[in-house]
Each structure stands twice: as structure tokens, then as C-alpha cells.
Amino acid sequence: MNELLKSYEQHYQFQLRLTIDGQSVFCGFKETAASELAFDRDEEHVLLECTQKDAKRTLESIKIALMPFLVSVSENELFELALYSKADEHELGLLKNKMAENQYVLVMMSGTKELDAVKEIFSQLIEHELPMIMKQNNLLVLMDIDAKSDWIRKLEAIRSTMETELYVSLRMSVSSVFEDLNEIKDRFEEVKQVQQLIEKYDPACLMAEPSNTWMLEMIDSLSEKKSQKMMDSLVHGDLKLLEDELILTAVSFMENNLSISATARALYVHRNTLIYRLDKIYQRTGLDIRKFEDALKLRLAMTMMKK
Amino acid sequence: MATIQLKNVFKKYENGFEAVKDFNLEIADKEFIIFVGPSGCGKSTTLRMIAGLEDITSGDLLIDGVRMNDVEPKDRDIAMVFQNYALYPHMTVAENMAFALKLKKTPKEEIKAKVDEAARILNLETLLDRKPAQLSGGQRQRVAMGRAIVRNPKVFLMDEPLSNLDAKLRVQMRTEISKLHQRLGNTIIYVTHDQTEAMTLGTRIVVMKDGIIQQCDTPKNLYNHPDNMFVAGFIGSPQMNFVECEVHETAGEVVLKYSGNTLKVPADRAAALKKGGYINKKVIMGIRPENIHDKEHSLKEYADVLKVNVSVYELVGSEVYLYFEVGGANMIARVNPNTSARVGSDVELYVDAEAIHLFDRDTEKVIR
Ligand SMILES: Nc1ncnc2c1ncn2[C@@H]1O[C@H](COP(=O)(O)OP(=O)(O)OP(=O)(O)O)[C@@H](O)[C@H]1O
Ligand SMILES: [Mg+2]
């Protein structure tokens, strides 16, 4: 390495920052042996001098020389840097190398104080090691997935298993799928929001994903006044006066894709009973939810009511 | 030993939703009790309250007479099996079952003994060294069961453990669970919304709706003596038929009239109708599809004949379902597969009057 550096006539400066064993290490460098690099933590920068022409090749050589240290960079540390957009391309590259697939989601787990145990069990339940960090009362995981596979069901199975193994109630929220690790910060914001929205509007759902929160997001962003106005224009009468039975019927009818027979089966009521209830909903709200348009309106209004 | 008592248990979630209302139940030692009911009726909520995963808003939960409301879930001596489960992919079957015990720092010999015992019960002995990837769906399901069994709990709480399996495997695992219960003798609380599962597994069934127990009884009693229309419709497949009738009393005989038909009410139910003041009023008659017979092939003769026009003919295994309409109500009869009836045929059906159920039109409760 020394010889390599000495042979350059023109000089060029680089700044190099290293993270070793989870700690950021900055060190000065000028004709020092690469092996000494990591241990010299006193100076601010790594200054690497070489010709412009050879810059790229030199960097490569240094990378190779530094490999033994670089592999020990903790993936959790890299993940944390990425989370705050502080990771550079090189660090993101390292993070990427640690993942098996090249599509990712952020998974956030919450709802219990026993996050250390959750972390331990979770690491055992996944196929290979994943970057994980604790953030306040959440465990955050960068997970690689095969988007074509049934990964969300697998995650739900893991969530459920952690409940039975640890005797805790556990909520899991996931971000949407992404490919560029530069997006980690945005996805972090997204998953936080998914979790907040679900807790607010649909607390029964312990496995939250953006595909079931988009409507919540829209409604949540409306002002109080605006949503009241919108609600009034959506339904006639007061939704709060609708009996639980009718609400549950409506929910089930929508979950069963507006199918009378599927809903009757799911609710174990007779077709005629269901039709009678749908008529009752129509009388009370002016919405005939057998029609898609009206079903959508009621769905919106019911969600707004929870605001 | 494990008896479980739930006394006036309510669950109100933080958002104000009342998922379970005044739940009262005593479960005897070694019982296999089933919670059934439509989606959202509060089955899982109740189970999770017993497990301690959800707080009990009010009321008491007692296991073996000891109040459990404030006891940590871990210390309630229960084990859970849920619908979705994952196995530890890098551990062998034996390690999968042992892991929770290992975390609890159980002595090695004890772990081994428990794992061996569970493997024996579950027929997993020859698979102990395999990894999950080398197992079939049914075997994996058994390992998941094994993880609960090694804890040797007083009570098993199972929430739809079989609902992710395909139909064939489900039937197979159902038998396994039944055998398991016989061998282990623990108390089992089992949630399902599959009534066949409920009817075949349970010593008693709790039918729930909207967070309220509708009826709790043996499968046989639920089938023969449903307390209300909901239970009547819930238990039995195809569903019980319901027809609106008028009650008349002529010459001391109580009869039901519905769309031109007259049916003589059996003595006990006639007495109940009189006592309840239903004469000249409308009631709902319930009759199960299996109690309506094809006259042509019936081994017995019945007094009541119903003439109908068949709208749908359905051959299901070794049975035929005939669909028809009576006075605006859709009805089904389960008849002998040799029936000559087809879509559009006019057929004569026997109604077994002994088997009718009568319900109040407003309360939907049985008239007894
Ligand atoms: N954390 C929660 N916050 C608010 N409501 C909840 C919560 N968990 C469940 N619920 C509501 O309580 C009711 C009962 O839910 P539960 O999960 O007990 O139903 P279930 O009988 O198990 O239904 P399924 O057959 O669909 O599993 C549902 O309406 C559900 O939306
Ligand atoms: Mg449930």
C-alpha cells in the first residue's frame, strides 16, 4: 500500500469516514500503512493522496485493504445511519450486500414492553439475520422480501407466533415495498404513520400495511370542519344512531365484496334477514350499499366517524 | 386440574367498542369447550382475555378458583395455539419444541423429557432431527401444537388453529386434536367459526353473537333444542328453514297455517303456544332440511304433505338438496338421492311435524 501511494506524482485528496465495530471512526491518513488505519482515531479525516487518473483504482485497493475492518461494520449501525439519511452510497452498498433480496420493507413492532424478548424470538423466526434497532418503544427491522411471495402472511405468522411464545400482545406495521435503500428514511416516516393511523382508526387490526391505511390517511388529513361537511353530504341522518348490528352488517357486507350470499354465510343469518337489514340501513342513511358508490360513501363516513 | 370461571366479564376497547358483554361461563376440568359465532362476535377477544393478552374491563376470571385478572399471562399456566404460526427455520423439530423452555431456563433433562413426551403424543418421534423445511403441512402443524404441549399447561387456548389448512388436512387434524384431548386430559378452549368443527370436537359449545352468549350446551342439545333463531340457524347445515305461520286453534287442536298449508302442532309445543298466548298470532316455524322428506322415497308416512315446485336441484355427495319457495320464503329439503325430482318438478314432500321448532317473531326466542 505504501508503495502504491508513493508512486503517484500528482496528489489528490479524499475524505474517508469509517465505521468499525459500530463506532464511527475518523482517522488521518497520509502514507500510513492501511493496517494501521483503523487504530488511528485521533485525526479528523482520512486523507488519501493519489493521482486523479488512478483515483478509482486506488480507492478499490484501499477498500480491499480495509475489508477486514469493513466487514465488521455492524448492519444495525448502517441501518441507523440510513434511517436518518446519513448513510452515503458506499454505506448503503454495504447494507445492500447484507440483504439476500433486493426488495425491502420496514417492519415496526410495538405494543409490548418486552421488546428485547421480541427481538430475540424474531431473529430466530426469520430465515437470515436482518438489521434491527430499537426506537423508543418500537422494534424496527429492515426486511428483505420476495415481493412475489406471500411475505405478508409469513410476517403475520411470525407476529402471531411471538404472541403465543411470549404471552404478549403485539402489533406489527409495515411500510410499502421499496427497492432503493435511499428511501429508508421516507419509509420510516410512512410506517410510523401507518401505525398511528391503525391505532387511531382500526385498533383491532394487529397487522397493519399501507394498503389498508390509504383511506385513513386521506380522511385523517382533512380538517375537522371539512370532514364534518363531507360527512353530512355523504349520509342522511346520524350514523351514531345506527345500531351495532347494522354497523357490523355493513362492515361484513363490504368485507365480503357486497355479496349477499357470502355475507349471509359469514354472519350466519338468513338471506332475507340480511336484505331486511340492508333495507334498514338504506332507510336510516339514504345509502343503498348494494351499490358500489353508496357502499364507498358509507365506508368513508364510518371511518370519518371514528375521527 | 383446571376449572375456569368467567363471571360478568365485559370487554370495552379503548375506542369505546364493547366487544364482550356480560359473559358468564363455568368450564369444568378436562372440558373441550368451543366458542363459535360469526366474524366479529368476540370469540378471540374472550380467548385473549383468558390468556391475558387483553385486559378484562370488568368482571372476574378464575382458574381453579384463583382470580387471574391481574396475574401475568406467563403465570396463568396456559398455552396458546393460533391460526397463523411460524416455526423456527434453523432449528430442528426437537429444538423448535424446546425453545420456549430453554428461554425459561428449564433444566436440560426436563426439556428433553417433555419434548420426547410431546413427540410421542404427536407421532413426531422419527422427525425430531428434521428442519421445518423438510416437513409436510400436517407435520408442521403438529410441531406448532408440540410447542404448546411441552409447556404442560392447565389450559390450552386455541384460536382457529386449523383454519389455514386445506380441507383434507383439516379433517385429519381435527381427529388428531380430538385424540390429543383424550390423551392429555387438559382443559381446552377452542375458537372456530366452522360449525362442523364445533359439533365434532366440543363437549360443549358456546354460541356467541355480538359479544353475547346466545346459548351454551352440548352439540346434541344445541341441535335439538336451540334457544333462539340465531342458534337454530347457526347449528346445522344446510341451515334450518324458517317460515312465518299463523297459529289457529280449531276443535281443541292447535295448527299452523302458512301459504295454504296446515300443519298440526305436536302436543308439547301446542301447549307452549297456548300458554304463551300465541293463538291467532303469527310465529316463526323452523324446520331443518333433513326433516323434510321426499314422499316418493320416504320409509315412513307423515301426516303433513307439502306440494312444491323445485327451483334448484343440488347433488352433494350422497345427498340431494332441493330448493323451493313457500309463501315467499326460500326453503331447502335434504332428500334421498334417488329422488326423481329435478328443477321445475312439482313434488310432494313430507314435513315431519314432530321436528318443528317455534319462535317468537319479535324476540326470535324459542317458544317453550
Ligand atoms: N384492539 C381493539 N380495539 C377496538 N376494537 C377491537 C379491538 N380488537 C377487536 N376489536 C373489535 O371487537 C370485535 C370482536 O373482535 P374479535 O376479534 O374478538 O372477533 P372474533 O369473534 O374473533 O371474529 P373472527 O371470527 O373474525 O376472528 C370486532 O368487532 C373487532 O373489530
Ligand atoms: Mg377471531
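Only the largest set of C-alpha atoms that superpose within 1.5 Å between the two forms is called the rigid core. None of the values given here were measured: they were computed from a predicted structure. Residue numbers count along the first chain shown, from 1. What changes on going to the form predicted alone:
- Hinge location among S261, W214, N256, S176 for the rigid parts moving between these two forms, by C-alpha fit switching from one part to the other: W214.
- Of the two rigid parts that make up the chain, the smaller rotates 15° against the larger between these two forms.
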The other form holds:
Amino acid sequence: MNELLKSYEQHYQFQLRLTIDGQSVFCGFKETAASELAFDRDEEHVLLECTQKDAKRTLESIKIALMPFLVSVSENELFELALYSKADEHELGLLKNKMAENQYVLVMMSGTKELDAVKEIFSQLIEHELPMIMKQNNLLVLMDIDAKSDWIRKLEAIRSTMETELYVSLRMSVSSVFEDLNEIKDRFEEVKQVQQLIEKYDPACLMAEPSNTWMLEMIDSLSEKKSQKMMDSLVHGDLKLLEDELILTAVSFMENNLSISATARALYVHRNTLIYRLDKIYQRTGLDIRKFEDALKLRLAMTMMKK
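To test you: the structure above is the form predicted together with the partner chain. What is the structure of the form predicted alone?
The following holds one chain only.
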């Protein structure tokens, strides 16, 4: 559209200015207009101006040529354009105007074939319309957030509700918070990486964001040789000697913040049984995961085994 307006400026030898709902789309001049043409496009007010007097008939002709470019675009179409850096500043402005807040995250939902139903229920639970598109068996949502609220907990509650209603296992991968919609493409790459890391190293995790996948990203960047060297330095034994029961115990113990009582309740075992298993883990790996440092070492080593 900008190229078309520039060509008209050259042809008629005057400058043009195009404004939609008070937002400048094309600004060939800044002084007062000599002629103008105002009209409505859907629910938006369009103002076409030029620096030549008595040019209303000419502006009518330019309006006709511009109409195909002024067709209203849905928020989902604007969102998709922004994802691939194809949205201009005007289109990004339109997308921003459709959002309630000025801070955003990208939410990627996957893990089920029922994404159409997920999309419908998510819209109902979030209580206002958000841009959503389907991409390669994923539902991608541009979500505006109130930074003062616990929006992560709200998302987790929504995820849990959708699982209960649809009887599915649903994974949510979330980008970091951003304010500039020009960042959408970068946040898209980020949330895809979060999803890939979780699927590779921690498939049981159903809610993930960059702040809790930094360790996975670090491990994934290591060469096989460096990974093996690090594993040898972390564990004084063979992790393959840990049977499933001990692995489950170790994971649960770490998920419960190294609490004997909480882990015993989670595993439905007596405290003494849990202590016995922790002692067996120590005997086979040289790591006493009742200590934070040793628990971290075992977590790293167990994750590296999945490389």
C-alpha cells in the first residue's frame, strides 16, 4: 500500500497522508492538508489527505485503488502476519488495539488431537477473545496479561480445568513476557524451543516456561563428549543401577523440595521406607540427595542420560 501511495505522489506531484482511526498509516507531509476525503471502512474511520487544492475527485480515484488494501483483517490474521514478521506498523497497531493489556506472552498448547475443543473452552475460561491460530498440531495464543496478577497460576488452573473437561493430557509452553509486538517472532521461536526441550527431557512436565527450562537448554547445548565427562564428575557410580522404584523416589523427593514427610505422603510409603530408599540411592551413586547440592547433581545426571 505504501508503494502505491508513493506512486500516486509522483504521478500527481503532491504529497499524501493516510490515517485510520487517528493512527498514521502513510505520512507524506506533516503540515495542514489542502484537500481531504473522509470515509468509513467497516467500523474504522479513514482520512485521506493531500497538499493540492480542489483535489477531492483525485482522492476519490485513489480511494478506489486503495480499497482492496483497506479490507478489514481479523485479529487472528494480524497475529499470523506478526508471527512471520509480515505485519507493518499499522497492522501491529491494529493488533495492539484489540488487546486489553500492554504486556503479552505466547502460549503454545499441544499433546492432544482435541485442539478445536481446547480452543473453545480456553476462550470461555479466559473470559475475553484473544488471537489464536493452529500451527502443526499446536494451538498458539497471544495472551495479554496483567503483570501484577499471578497469571501463571491462572494459566495452570485453566490447563487443569481443560484436562478435566476433555479427559486429555494437555501441555502448555509459555514464552517470556514482552511489551513490543515486534518481538512476536522471537517469542514464537522461544516458545517452540521450550516445547522441544520439555518433550525431549521432561515429557511428564505439562507446564513450562523459559525460566524453568534453562538447565535443559544448557544440557542440550553440550556435545556428547562433554556430557559424558560431566556425568562422570557428578555421579560416583552407575545410574543404570537405579531401578525404576529408586528413580521414581528420587524424582518425587526433588519435586517435593527434599521433604521426607511430603515425599512419603506423595508415594504412600512409611518415612522409614523412604529413608531406606534414599540410603540405597546414596550407596549406588555416591549422592546423598537429602543435601541440595547432591540432589542437583543427580537431577543433572538423570537429565543428561536422556540426551
